[in-house]
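Only one chain comes next, encoded as structure tokens, the form predicted alone.
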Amino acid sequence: MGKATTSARNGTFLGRLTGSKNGLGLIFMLPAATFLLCFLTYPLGLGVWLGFTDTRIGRAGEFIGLENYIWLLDDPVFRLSVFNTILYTSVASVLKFGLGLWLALLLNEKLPMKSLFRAIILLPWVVPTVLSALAFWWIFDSQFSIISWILMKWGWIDTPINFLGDPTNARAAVIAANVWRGIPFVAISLLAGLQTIPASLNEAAALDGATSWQRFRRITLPLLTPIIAVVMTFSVLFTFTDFQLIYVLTRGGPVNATHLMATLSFQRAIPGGQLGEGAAIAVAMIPFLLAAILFSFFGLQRRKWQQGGAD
């Protein structure tokens, strides 16, 4: 009798989906994937839906298909503020990669108290952005800047310079300070690549008499691309996104300057009450997204660059 009620229990489904590896790994994956469910795929579900309404705070809105991507192709601030995240993200991710890539170099190198310095370096990563953001629009107020105050006092310059009120300068200074927050993560990400790469190669190209810049090109570039185009993939996500920092330094100002899509989808949707056409602005930051998490995930399956080679 016992045999025959454990055979008609495995012989359920529930007893061949506890039965299999795969079947029990379902299981333990059911918790995550509701949190995702429930805190991701309904947000980003309720954000395509509202980008096809004319919903407003406190008023129900109606289908409408695609007027409002219609309108915003027509939009000169929508326009400026694509300009904007695909300026600030380009030039972003550049500097925070090639600062951060020197430091995972110098920071890889035998150097005393380097574990005191990895950890000074972690700072900037690590203060809340709002706090950060603060400190920076401090160093760049029109009138107590400290930068002014120094390049006053050397002679440089007779009047304090206008950082944030100058459309120029704001872009300079919001993108100073995304890489300034951003270069811990690029450099410390690149460091623990550095150091999965064996001495032993590095030892024995030095024996054959390569010099410092042969032995980087050859040896350490390839083997560290993989982890590079994961960390520049995120990198790019992060900068893409970026809200605080903009929002509490320049609000999108002066004249929209600093505006990216971010900050516009929520100057739109919440102070503007057009839930509708901030959601809009917000979907039309995914096909940017998807474009730089494809070329990443693509890059990383062929083998040859894996392995460093060419295609």
The other form holds:
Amino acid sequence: MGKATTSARNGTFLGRLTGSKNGLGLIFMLPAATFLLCFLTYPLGLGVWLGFTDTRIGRAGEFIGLENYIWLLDDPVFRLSVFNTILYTSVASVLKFGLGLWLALLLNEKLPMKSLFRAIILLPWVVPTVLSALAFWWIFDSQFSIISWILMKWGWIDTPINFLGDPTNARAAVIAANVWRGIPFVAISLLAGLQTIPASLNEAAALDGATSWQRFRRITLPLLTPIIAVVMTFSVLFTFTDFQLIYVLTRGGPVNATHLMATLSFQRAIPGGQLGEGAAIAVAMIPFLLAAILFSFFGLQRRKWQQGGAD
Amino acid sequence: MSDPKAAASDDIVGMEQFNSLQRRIFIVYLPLAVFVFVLLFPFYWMAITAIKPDNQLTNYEEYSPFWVVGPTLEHIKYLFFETSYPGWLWNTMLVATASTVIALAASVFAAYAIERVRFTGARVTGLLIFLAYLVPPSILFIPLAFIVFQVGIFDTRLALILTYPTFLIPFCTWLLMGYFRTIPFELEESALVDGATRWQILTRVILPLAVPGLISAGIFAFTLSWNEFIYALTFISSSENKTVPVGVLTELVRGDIYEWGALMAGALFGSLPVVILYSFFVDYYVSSMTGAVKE
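In place of the form predicted alone, the structure of the form predicted together with its partner chain is requested.
Next comes the full complex, and the chain you just saw is listed first.
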């Protein structure tokens, strides 16, 4: 259809513009392209290059091949950080998905002041992560945590919980804070998807005697799958490369139990001065990200195919 | 109303409503209330800590931790008059505004070129822009720090103004492409017939129609740059150039005794500008967030 109109137009007034089309496109793309080439593509390439060098802060590096990566493979802290990143991403993503979908279904019900609910639920996503993480830092304080105080008041525990000082607790605490921040994004995005599902489908199924679980399982979920795929890819991507929360709450401690690849890369490169090694850690994240992007790509493809699109 | 039959039928309806209401309380309202409580509690805790006098701050036995007796402005006064906080606020405002304006301007042209000028390779460019959106700052900050240092803008606000558009432009372009797609071709064609140039079409026809898209993209971009942390942490070292998130974390947290009151006041006032902006444009914000996902 697009082809037909284009060729029809080419014969008339647009024909004159066709010659300068590419020139015009180039001029219009120039500002954005300059920024992205200088500050995104070039640094991306430079990062890969730095990963192959022994650059330090204030000293130009030399090409050392795969030495950084070989060294990192033997480094228990790096291996722990890969494990932590995968654990953090998978647990947080599953929780965000489950709770986010639940919240989206609740918000899709008939409610008074629905838009107000939607607005306040998004707040954790809007507020700067570092600043809300500071609030969590105070909530997770080892002595004066309000959670510990309430649990002690109820008689469930005897001493304050050492939230950020114990490896297991610290992992749970940072995951909880990440889930808290991520739920709104998942919930509101899925809500937008839920609202595109025609009510008539559910009504027809209800008339045929389908239970609410059957309606959810056979109608809502299949129709929501494409959006779930995209939302969760974004969520996984952002969780995997998370830096802020960890940096505020634990800085990777205790005993590196919460060090993610991003925080380890920062620690080695900036305070540690080993730019080359830090860059290598950052580059090591790329295969995981590519896997997530490919997943997203096939999710999108499937949607187009489902909608009967030729593309 | 006085008809007994009507009253009886009203009763039946009332009973039914009561039953379903009870059910709804358990499966809808109660979980929703728990969600809202958990999602908002940290903000309440932040706000109440910011106005608690020091002696009540950790004395949970004598003073209820959830309430404050005789609120104080001491922490806020300390924050604004004895630290560099006002400067950080100003820096954040400046950096966020400048990078948003740059990103929006560049994105409008790029999105228009990709969607409407349709130069050779426009589709591939669109896909590349989307891929650029997926490149996270945490793998770019080391080489960017290297570049920023070599260009000689290390520890300046300019470094942030120039680097923030790298994550804003892909997002804004992607969003605006979606908006431009909804504007009918016929409008442009008739303008072309009337002898309008491409520039006139863009500024007189397309942009006025894309205002909601521009607002969505602008709000979202402003919030993203306000919240940015890793670049600001890496590229800025002197106190007078810091942004709020970096300043609060690196300068208000010192030693072993945390000044929770001032820290929470800093977090509160650093969040307020985006929250206020957000509260005015909730719908635009939501549409830009979901729009980026749905495209």
